[in-house]
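Listed next as structure tokens is one chain, alone, in the form predicted on its own.
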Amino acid sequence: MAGKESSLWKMCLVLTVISIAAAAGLAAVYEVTKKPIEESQNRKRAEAINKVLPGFAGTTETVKVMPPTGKDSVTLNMAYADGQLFGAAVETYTDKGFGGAFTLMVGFDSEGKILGTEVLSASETPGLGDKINADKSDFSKQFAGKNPAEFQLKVKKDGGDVDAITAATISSRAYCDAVDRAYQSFMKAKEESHE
């Protein structure tokens, strides 16, 4: 009996040292990665925000809103030109994606108007809703030049006047929350300005 009790504790602390030795392997990879990752991401969410506001030279301010749906607060990069309100790229987000959540960047002119849209992260199914991804195919392109306020952000078959993906109407439906959302949260920011 002794010796199955001893046998039970070296494999508990043979297993308690593979554990901590685990734990601290992952902590470091963490750590090595971390900085690296971060700074993808910011390089990508800089390209992105050039490629919304087209043109634009000058300072971005980051704000944040909470927009009139949703759960989380959108990150506005209102961009200012010679003291003026340029617009701003508004990095939004949905949740009603065939793959779950995704985001994109927008970008605005200072009267609402979409310049731009960029996909910054989805994993919609590959060869239908990625096509939300402009280097797939035209969808995205469909937004520039349009304002919102005129322009409904829905999908043709739900009465808006937006060309779904075909076969992939949930993805173009997802696109089009997250633009509206984008909208929605620049609007409220330059109101919330004027104030």
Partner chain sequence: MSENLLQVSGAPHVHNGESTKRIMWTVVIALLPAFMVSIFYFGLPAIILTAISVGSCVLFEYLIQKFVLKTKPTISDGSAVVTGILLAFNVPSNLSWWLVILGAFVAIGIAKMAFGGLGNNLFNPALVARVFLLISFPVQMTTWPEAKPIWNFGFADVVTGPTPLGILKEGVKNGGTVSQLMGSESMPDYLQMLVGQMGGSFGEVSAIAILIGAIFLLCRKVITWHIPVSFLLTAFVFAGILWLVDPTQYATPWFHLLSGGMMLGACFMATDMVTSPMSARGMLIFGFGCGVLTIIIRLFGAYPEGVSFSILIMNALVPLINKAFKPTPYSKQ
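Positions refer to the first chain, counted from 1. Please read these numbers as outputs of a predicted model, since none were measured by experiment. First, how it differs from the form predicted in complex with the partner chain.
Residue 175 lies in the same rigid part as residue 85 when the motion between the two forms is split into two rigid parts.
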The other form holds:
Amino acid sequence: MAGKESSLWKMCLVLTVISIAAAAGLAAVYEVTKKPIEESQNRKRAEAINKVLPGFAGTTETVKVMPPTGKDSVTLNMAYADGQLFGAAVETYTDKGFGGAFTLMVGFDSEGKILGTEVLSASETPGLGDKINADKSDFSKQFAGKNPAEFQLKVKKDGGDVDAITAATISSRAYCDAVDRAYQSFMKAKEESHE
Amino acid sequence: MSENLLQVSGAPHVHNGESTKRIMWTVVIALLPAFMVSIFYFGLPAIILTAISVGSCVLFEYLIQKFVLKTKPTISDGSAVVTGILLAFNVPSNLSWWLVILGAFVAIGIAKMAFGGLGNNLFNPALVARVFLLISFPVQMTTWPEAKPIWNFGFADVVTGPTPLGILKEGVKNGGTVSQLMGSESMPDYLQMLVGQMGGSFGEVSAIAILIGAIFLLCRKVITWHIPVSFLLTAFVFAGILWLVDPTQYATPWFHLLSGGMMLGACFMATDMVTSPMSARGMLIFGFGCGVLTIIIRLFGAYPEGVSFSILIMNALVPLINKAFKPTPYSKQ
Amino acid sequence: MSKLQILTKGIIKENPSLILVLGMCPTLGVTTSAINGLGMGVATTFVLLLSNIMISLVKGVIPDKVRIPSFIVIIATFVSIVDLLVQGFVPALAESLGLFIPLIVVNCIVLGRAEAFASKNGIFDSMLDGLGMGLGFTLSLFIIGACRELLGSGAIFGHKFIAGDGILIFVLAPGAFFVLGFVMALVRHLQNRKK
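I would like to compare: after the form predicted on its own, may I see the structure of the form predicted in complex with the partner chain?
Then the entire complex follows, led off by the chain already shown.
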């Protein structure tokens, strides 16, 4: 081993220099990657909004609403086209998933009819719960075109209208829970904006 | 399943005149009553699946011993036959044949031969295969055909239905109480559960037939009473305590004894001599662990049934149990 | 030891995950597909290469008593750099590897090579060592990932060979142990035969 002498001032000096160099290096890389990271996150979000609000071209405005159930607030991207409320893309969540919490984006038209749903992040079991993803099964497609006012957001086993994924009732239930939270939040946001 | 005779424990080596072969065929005979009941309730598919399972287990054992390990095949000792029957007994009767063959490969190739073959396997081969299939093919492995007496069994329309444990788990989760669920239409009564008219893996349904087989094994001294009794008693007492605490949430202890794979597991799977402890005290602890884990998984776990998991977990602890509770040498008795 | 041996010893003879059994967390955790294994391997190789070079460079000035903290700061810096770069330029990989990239910092291989090799050898040798170890790690992760993807989802690099699901256990945690065990056994078998 080199550097046999371990006097206090030398140890402090070496560690300080290394830390400063590390901080400088990290800061430089952070500056370079800041924009691409932001862009990729924005792009991902824009893509998700586009998917759940098909045919929408206009501006979005972000509001946060505390849903009637649940521990955390829900982010709504209120979508306006020609000054009129087109609908909203709601970033909703559930903590009832089989693999913990997962987040969804749910699109509504101005009346509250579901236009589309999209999984943002989830860690459901491969082959079972991950069928909530649109590329794995048609489960998530059954929501489009339904209005939760008359479409019971519960799996059929629990007396609702949703066809659950075979052998993944827990994930299906959690999905319904998330969509329902999105709906409740959207209704609440609409009410608040009228006042 | 008495491969233990091939394991060398401490001296002196007492020869009791039994051979692995004789013990294995005794186990096969002991499984016959349960097999009869499965044919009665699940018909021809039960026979076909058992034949496929036994055939492929024996074939894989032969091929691996001959071509991979390059040793003299020992298929005539019957251990692969027992594994095959137990594997088949642990799957639904409408399972695809190729899944059974895959299970046989896992049982023999991975759980038995990869560990060094007969006597060296840490885990019960049939259970490893069953859990492998359950995790890999959850839909196929949990679609249970309804048990119907053979005279009104139609081949065209196999109706599938839930298992009693499945009904209970699902129901309680949705806010139902146990007494409501017990009265529901698809729930068998205790008599039906005793004889085996319920949904489930086709060899596990009949408690009475399995008990007859187990008593036969006890009389022939192939198994001892320690593991089945401590397994079942622990499960009964533990489930009983919970039932006394809250009878709306937890089913009766006798329901737990009669449902699922409890009987088959306690009498035929946990007693496998290779994968269970050697001493009597060790066996009692082993059975206790299996019983506690089974009830915990059944009542608080994600799966409705926990017998296979609990036996496998306890299998993993057997070397430790053997270390802590060594069989007493003859000189000290 | 020749330069070539330093480079190649990490690939089979001292393969980090198959022979030295180091870095089991990523080996078991991220190898659910060939591309994940490859991505994780490349990211680790990058960190190994840079940290080995850097530690070999500064080994003369670091006092003995603070060498481990210094190594950790250097490694952590490179890991953070990789993390930012992956997030910025390969967002898809960042999503599937998730938390495992920051966790490279606690991968025993990186600190192990720093302590066992780079702190005692010249820059060029340390570079070769880091590269070789990284390649060996990448190779084993790729093989395990490919086997698991093939068996577990019937696909290779996302190209499906069979419709529907594979043998699900292989994309779940137990399957990682099965495949790792069999690959290790195979490598040992081949090594024994060579002798």
